[in-house]
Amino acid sequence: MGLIARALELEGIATTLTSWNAGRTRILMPPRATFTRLKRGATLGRPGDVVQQRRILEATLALLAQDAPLAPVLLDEQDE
């Protein structure tokens, strides 16, 4: 996804990415990204946790207001 995001940015389309796998995603250097400490399959929050999902989504979308490239943002979201 990071490579696709970079290609879209070159065409003038702002992108952002959320990932649970910071190590692998950093290698791809997406223009804007947020990372969580959640499990695979719960990238945008735990199932049924609407409050957490909204926090992650809003933090990720807020990056679109900033010029890229940005350093990845580590969100304080993790499994309980």
Given for the second form:
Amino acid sequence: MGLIARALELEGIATTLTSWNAGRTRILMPPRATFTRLKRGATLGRPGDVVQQRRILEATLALLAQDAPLAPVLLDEQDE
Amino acid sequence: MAAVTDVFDNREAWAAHFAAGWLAYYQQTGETKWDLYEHPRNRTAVGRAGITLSQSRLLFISSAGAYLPDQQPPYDAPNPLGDYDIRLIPSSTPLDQIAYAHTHYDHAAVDADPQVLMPLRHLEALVREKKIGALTENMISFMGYQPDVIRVLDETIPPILRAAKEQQADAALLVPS
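Mind sharing the form predicted together with the partner chain? What's above is the form predicted on its own.
The next block holds the full complex; its first chain is the one shown before.
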């Protein structure tokens, strides 16, 4: 996803992403990103936890207001 | 020093390492050996100015392997070499009409609540709340098991860029699985 984000950004489309896998994502240097401690297969939060899903979504989308490249933002979001 | 216009500023070195290591081993044995795999990395940052989301058209991109089983073939999920095609899915599609062809994550969460990977209803709510200007008519889907980064660059990214322009996207939200 980091490479796709970079390609879109270079075409003038602002991007943001969120990932539970900071290690693999950070090294691709995406323009804007949030990282969580969630699990593979549940990137936006626990099943049924609408409040957590919306919180992660809105925090990730909020980065679009800022000029990129940005340092990744670590969200205090976990599976439990 | 690599130009900051590069999507992947380590392309040539990565391609050589992949061909001589992971890919050569697979071609010789039919097996994948991940300690031969080098995860791609960039040395340079790219970026453009921020946007006002409430006045922008947002494109959602998912690597969860989503497809419409009544209209589209599934991805070649079991293929050790990956699948590099994309599918377009209307952003308004009911979530129960979407299936997932991806064998590299546990589907329990997405089966229980598709919005853990496909937040289409949340995004629609944000449009109604005027936090997002609009969603593009279609979202972009692909299956994120793609070990060959060069094929991602040459086969996956070009149709994504074309689709993003056709959808008149101002911004994109990318959610890996």
